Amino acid sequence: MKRVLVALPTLNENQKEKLRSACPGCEISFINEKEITPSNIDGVEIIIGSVPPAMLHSPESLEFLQVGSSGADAYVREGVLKPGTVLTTCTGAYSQTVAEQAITATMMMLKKMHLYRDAQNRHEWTDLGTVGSLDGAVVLVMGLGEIGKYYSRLAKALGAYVIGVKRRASDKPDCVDEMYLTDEFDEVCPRADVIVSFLPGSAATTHFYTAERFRAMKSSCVFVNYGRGVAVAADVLEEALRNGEIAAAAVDVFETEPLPADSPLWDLENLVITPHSSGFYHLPATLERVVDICAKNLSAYLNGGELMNVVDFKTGYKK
């Protein structure tokens, strides 16, 4: 009898019982993710939900994980798990409400919506003058997994002609207007309106946005990053802002987080900073959505059948 712990956030009876019905005759406990500890996972033979990796160290018994989130980062590194544990993840769970903030964000920006607001709070009656559109933009999503496709059709549906920028070569999807390579970014960045980076944390992708490929972008660029903070570093976003290099960002991830209280980036008039908000439970059908992937995958483990969202450790990419 496997036992099983479920660490998510308080669940509803109904989402209980659809976890439960995935692993008939398992010992199975449920757990807040909030309030797990080291006690909680000895003897656990498959974990569903983001435990803190620092927990995961010394649990032999561990088989599989299914962790809650689109990524798994955290959970690739050396020491973590140990050899032959199976990872896999809620990718595409999160599609919906990541593409949804991230384009409200493209809009808020492109429309001086966040200095309007500004002038709100400040009792002002002010006409910023120019905004600028997506109906006839070019706009590049960086990263095209679940959620940068989501967002390319919403982005496509109000006029932007999207350019994609994937890692592994495939077939062109609708939703965008051309594809290409990472290592083409520096032939297409130049051409955007637009660029919104779903980008997930690796070796690879680590300060990719670096000084120069700011300084190649338009300066009326608008840049959006809802992938990994690891992407760009603090002090580069900063000065491509501060000179002009681009015109704004809308930034939900950052390189250490919560960003610190003194980081010069929060008085950044053209910068939007929400607190890593977009892929977490707010919506409640995210949550719905990575209990179906849970249950689909606990019941494939146990069964013998084919899982979803397989981790390679190599890349930290879904196999």
Second form
2 protein chains.
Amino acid sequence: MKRVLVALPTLNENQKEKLRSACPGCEISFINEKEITPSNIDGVEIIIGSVPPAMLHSPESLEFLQVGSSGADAYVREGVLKPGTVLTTCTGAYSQTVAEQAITATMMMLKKMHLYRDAQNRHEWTDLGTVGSLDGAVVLVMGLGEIGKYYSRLAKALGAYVIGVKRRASDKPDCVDEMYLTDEFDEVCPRADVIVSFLPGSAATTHFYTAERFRAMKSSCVFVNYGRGVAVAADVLEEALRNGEIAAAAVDVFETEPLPADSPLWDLENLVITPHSSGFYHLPATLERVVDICAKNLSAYLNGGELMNVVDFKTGYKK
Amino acid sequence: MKRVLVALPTLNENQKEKLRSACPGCEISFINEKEITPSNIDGVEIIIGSVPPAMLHSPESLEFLQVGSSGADAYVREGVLKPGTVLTTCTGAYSQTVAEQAITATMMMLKKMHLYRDAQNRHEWTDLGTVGSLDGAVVLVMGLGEIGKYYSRLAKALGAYVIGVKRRASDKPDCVDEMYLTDEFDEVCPRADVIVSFLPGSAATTHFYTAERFRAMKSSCVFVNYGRGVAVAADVLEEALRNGEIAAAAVDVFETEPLPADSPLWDLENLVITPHSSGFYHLPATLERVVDICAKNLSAYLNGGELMNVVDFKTGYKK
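Can I get the form predicted in complex with a further copy of the same chain as well, since the one above is the form predicted alone?
The next block holds the full complex; its first chain is the one shown before.
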């Protein structure tokens, strides 16, 4: 009889029942993810939820960790899980909430709504001139996982011409007009009116957006980072905005989170900062999808079925 | 030989040529709309552009006024034009720019991006909790002219269920899921997650959104006014927001414009104010469309062809 610990946000009875039905004969316990302590993990074979990585020191009994998040970069680091532990994510569950906030931020920048909000706070009735549009814009989407594809569909629905850039060769999905490999980024980068990054955190993506790459972008380009903060160093982004290498940016993720209160980024007029808020369970639909994925994978793991969203420890990406 | 005055923003040679070709044999002159003086109007038979209404006192010679704007309510008032003057608008040219800013504002409110911008300005990394989505939301679009239809298409592309409300019975256009007449507003109002108003200014639309109607809305409703300011009195909107009758509002138009610097509206956290900036020529595509409409109507007027966007002086609406 395996012991299963579910550490997600508070679930309703229907959601709990979905998980219970997925592991008949197991001993299952539920705890709010915010209340988890090291003793909860002790002797558990299966964890469903995003236990703080610092609480995990290669626990002996743990066989299978299904995290509640879409990324798992914090769990593939050495010493967090013992070799052989199966690690799966909830990739896909967060696509809607992240992509929707990212496209809202994109449109906000194009329409100067952040500057109009600032003007409102100064009681100023001031026309801020020319605005942009997604209609006809070339939008470069970095990372074509579930979130990148969701964003691409929204952008296309609003009239954008979407160029997808991804790590591995595959057939071009319908949601993009053109597709390139990450190695080809420098060739397509100067064409983009908007660059939206959903790159996950990994050695390969760390500081991907260098000062040189910002210089290669259109000076009218809007840069949006809703992937992971390591993809761009704070000082590089700051300089790109201060020097007018790009027109504006909207960023939800930072190398250091929370962003320190004395960071010079806060006061950049053309940078819209959100506190890594696009994910989580801010849309009610998200938790429902998380529970569905967890229940399916729990059942598959116990019955030797095929798991979804298995993480490759070498790359930190989905296998 | 008729005299034609073109008073639009500064046109390029290609745009001027389009208008010249539309009125061969006429004496045509161009002036930037901001530099027009009463002497420019004197003795002119045709004006293309939005001459300030205060400059018009039923000018004797004027036969045809093609305004550059989408609305013409300021020109149908008594004493502005002499009876019999033909009045046409550029309805349609502004649909994209207005609808795009309106949907950006809608999404911004649903995603709390205005509050995140305020938090940013305070250097605060604070999670603001649950957000909404257009996906699955019931969006009530008041006014199904070109702008209302454009907005409806965008909202549907983003997953909304769109209810259109219009003045006159007609076949339901594909861009809406249900359609009602203005008289039926009170029946559908409580169903709406978002109410977007594109009502023009007229006697019938003045103070349409009464305190009673705000009370009938969902307390979670987002109200967006991108039509004309007369549709809602400032104090009624203020009370609706302060009392929590609705969750938030985004307003581009006011009864008094510019909004006075001491208006209590400026400081309402859940109200996003823009300075009637959605229209004008802020999108480059708009001026191109305006010139096309003006050239077609100029040619039609001179050759007895069918005019587009003719204003009915009795209603202030398109005939």
